[in-house]
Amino acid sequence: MLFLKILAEYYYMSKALSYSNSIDIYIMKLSIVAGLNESKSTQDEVLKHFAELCEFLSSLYYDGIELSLLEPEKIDIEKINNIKDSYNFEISAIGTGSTYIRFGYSLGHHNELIREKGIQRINKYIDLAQKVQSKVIIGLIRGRFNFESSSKKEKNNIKSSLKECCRLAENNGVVLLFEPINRFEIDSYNTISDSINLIEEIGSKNLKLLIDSFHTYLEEDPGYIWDYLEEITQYVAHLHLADCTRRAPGTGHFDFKTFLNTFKKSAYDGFASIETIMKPSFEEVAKESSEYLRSIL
């Protein structure tokens, strides 16, 4: 077993330092999704796991971990700082869906008070990514039509959400990601050309799009996403990875050697941040899809 793990570390290394040396070779920044259970945790447990989720995620030559966040205001950002900054690691983006699972708070909701709640609640995430130097992702936190309402007027309320959450963000200098999410979990805004057209008509600077291959797969054309996807690399800022069975990359069949390909050619420099079931574990996804994502980069 120490022969094996040796050997495990040595190809690691081998492959990092053939990384490191070859200045032609396209490293796209890795991240996962991970969440601190900070609102049920004391600080030192916080602030426990999360060194441990750097010190586990950079033995897998990961660039930075995504924060899946309830409370972000119950983050101890000081010393979370000194812990990323020892492992020279990144947040890379703070999610926000978990506000409008647990909490029930979203943009396009019919009901004004339950709308300045999602504002409120996005302010204090782009606080956070403020101090952390991170983006804030708009996803779920949109909300889903309500029976009282029409897609009509929830589109207009996540619109009239969406522009006061961007003045927040230019206020602090924090970058908001737009997720096109698929039908099954959310109502609105599903595809990219139409995430896009959001986009353009909010008019933000502080507005960029998240693309996640999972809901590509279930609502772009198969025929024509690639393609597509050239003309508008330009307004991405981050990547989400889940294969089709949103299972780790490389359990399906999704082309994710096309798909990243696609924004190498357009030298991204955001992150590709693994968003999947976590099964069999959080360890085992974490590094099979390092392992399978630096195959293929």
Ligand code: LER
The other form holds:
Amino acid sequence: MLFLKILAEYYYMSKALSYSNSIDIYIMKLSIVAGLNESKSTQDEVLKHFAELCEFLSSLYYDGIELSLLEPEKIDIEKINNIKDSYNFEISAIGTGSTYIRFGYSLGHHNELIREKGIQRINKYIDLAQKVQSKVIIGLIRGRFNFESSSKKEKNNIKSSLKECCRLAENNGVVLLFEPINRFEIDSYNTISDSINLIEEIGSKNLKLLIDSFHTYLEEDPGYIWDYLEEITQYVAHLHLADCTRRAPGTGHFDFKTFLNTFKKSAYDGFASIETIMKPSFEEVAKESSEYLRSIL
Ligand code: LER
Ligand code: MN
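Which structure goes with the form predicted together with the named molecule, now that we have seen the form predicted alone?
To see the whole picture, the full complex is given below, headed by that same chain.
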């Protein structure tokens, strides 16, 4: 017990020191993805669930929580802020993919009205992000194309929708996180370099890169990726962590030490967020991942 207390004190002390320039101790901020079931729950249930998550995760030394939401407008902002502040927690990012999965709205859709719906949803996420000081993920909400479209058309649609989303993000001082996603889940911008080209083309200071270790494992050339990551850290504002089987980091053979060290060396100050299949359970993934990552960081 005493050992655990000393360990915890050391952790919090070094965390405080990590933000001072004078001492070279670096601790990467850790969060994990969770939903709040806001579509099907009462406000009280959502708040209770959020408070329980903060309580549980702070006991495992997490610094924040990444929220995957379907209806961001349903969140009671003042109360959520009070709860997160009472745990000294951050909402590391807000996931938007369920908008595509549940409503079918996407930024790359060939139908302009559906694209417009997607942009309107992103606006709602931006509004929440601005009020809870978070970032908005642009991942699966890009959608997939079908026989009525083509890869080229889809890319152009994503580009023009994203320009509009960036304008909204800039007006609200919110950062958008563009995530390269593997080819089995999405049809374009599967690789980091494709995504960086798009970010460069759009040229908004509010558009950053989210790198997910699982998609990196599937899409990037293993002989080249580690050097390449070192060159592009300045674009990155968020990380997703899952092992090559999409289970908890440390359960497969993805080289998290090299991956995370690349960001550590560049004084990356964003979050690393666990985004895995939550098996055997959310609680066990949260616990195992925290222990493993703290041991290698
Ligand atoms: C979203 O962050 C992501 O990584 C997708 O693969 C979700 O399935
Ligand atoms: Mn991801």
